[in-house]
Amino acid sequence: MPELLSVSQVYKSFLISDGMFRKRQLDVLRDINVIIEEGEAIGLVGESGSGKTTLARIIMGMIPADSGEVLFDGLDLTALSKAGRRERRRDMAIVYQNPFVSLNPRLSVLDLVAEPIRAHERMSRAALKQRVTGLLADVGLEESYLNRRIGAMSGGQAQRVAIARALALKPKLIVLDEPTSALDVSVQAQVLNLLANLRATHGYTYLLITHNLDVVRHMADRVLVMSQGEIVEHGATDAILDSPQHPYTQALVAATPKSPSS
């Protein structure tokens, strides 16, 4: 499959405080290498504070790295002008842990999965109400959800709501940040079958980041894990988790429950 995207030698360090008039740097990533190819679905895992979160933010555009490359479709998006980098960005798209956190309260659920495509976009309320309304169709829900509000939904309706505004613009990319873990247990199989049969629908590309091995396992094709800013392992999911070769992934397995199948 063409490559999609590329993360090349990507380094990102912050300032902290390190008491009330010092401050230190600290190393987040370090030398991070990912290539994704179109239509896969890659698991990033790792333990709070492993720098997942912060290198899909990088990928997204959201920050800048301290150094390296990201090419995403063949262009540099750390040579892209803010408009450039605004433009890209329609070909990506995330999905937050908690959409009652990243979606709007006071917007209907028709406002809320319209406004990426207004951003880009120029088209009639009647076409948009039925774009709107396909998308909602494509997550399971039906047209009486357009003037609802978020908090009027159950956790996963709202997800749903938050996956279709992510696929508002048809993207190439899409990051999904926990998307099941603050969902009851009941729900979270349904979201994930969701977003399977999308991407079997649809060819999304994935970049699933979670702490939750057997979501890896169900999901992704294939599997990196990182522990403190690096890397560590690498390759084929059930490779990965059927037989660990670094000591962290060894204790991020063994942590796993077991499920009642295995």
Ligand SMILES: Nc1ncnc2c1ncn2[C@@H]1O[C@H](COP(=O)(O)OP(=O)(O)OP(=O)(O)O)[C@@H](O)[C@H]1O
Contents of the next structure:
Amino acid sequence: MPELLSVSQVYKSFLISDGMFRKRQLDVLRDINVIIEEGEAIGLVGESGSGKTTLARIIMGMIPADSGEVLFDGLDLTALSKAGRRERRRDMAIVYQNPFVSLNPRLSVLDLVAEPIRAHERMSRAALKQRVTGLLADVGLEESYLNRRIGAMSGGQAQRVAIARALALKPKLIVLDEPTSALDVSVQAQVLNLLANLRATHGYTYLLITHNLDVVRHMADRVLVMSQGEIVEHGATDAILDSPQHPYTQALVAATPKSPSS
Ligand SMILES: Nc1ncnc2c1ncn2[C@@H]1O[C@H](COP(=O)(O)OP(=O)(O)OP(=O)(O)O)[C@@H](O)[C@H]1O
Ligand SMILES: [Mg+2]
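Having looked at the form predicted on its own, could you now put up the form predicted in complex with the ligand?
Full complex below, order starting with the chain above.
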């Protein structure tokens, strides 16, 4: 499969205030190298604060790296014109942990899902509504949800809206940042199965960030393990989970109770 994303030697630090007047440099990512091929699902695991979301934001072009290179479809986002960047960004989408935080509660489901389409394409209101209805069907929501607000929906339903919105422009890469960890355990598996089915049907490429090794086992072809800003281990999912080499991965595997489901 062709290479979709290539991250090489990426470093990132933040200046944080440390006391009233002092500032300190916090090194968040060190020498990150990642390749994602078209159609792959990559799991990114690591403890809280290890830099997973920061890496995702750099990949999405939302924040710059301090150094290193990020190529998406062979192109360096930072080297493109504003219009070029905008055009590339439509090929990437992100689903966040909590739909009630990431989605505007004042908008209807129709407007939430239509927003990215409107930003990039011109079409009649009727055509737009039809497109959104189709996207809702893809995520298992009926047409009657079009005029609802997410505040009146369950977490699982609201996350389906976030997924429909992410799929709206048929992105080449979908970043899923803890997409089920804010949901009730009972609906987590449903949303994961939906994501797996969408990938099987449409061939989407996923970068799936999670703390949960069961989720990785269920969803990912390959795994990257991050610890303190570095990728300490990577490889095929079964190989990593069945015989972890790095002490951090070993601890993570040991801390995960064996459960055949979820
Ligand atoms: N804009 C920022 N300014 C300063 N520090 C930041 C900023 N964004 C992230 N950090 C810090 O960078 C480190 C990595 O954060 P990041 O959100 O990438 O971790 P994470 O692996 O996604 O964690 P979690 O699993 O809790 O989501 C943390 O110490 C965080 O506090
Ligand atoms: Mg995070």
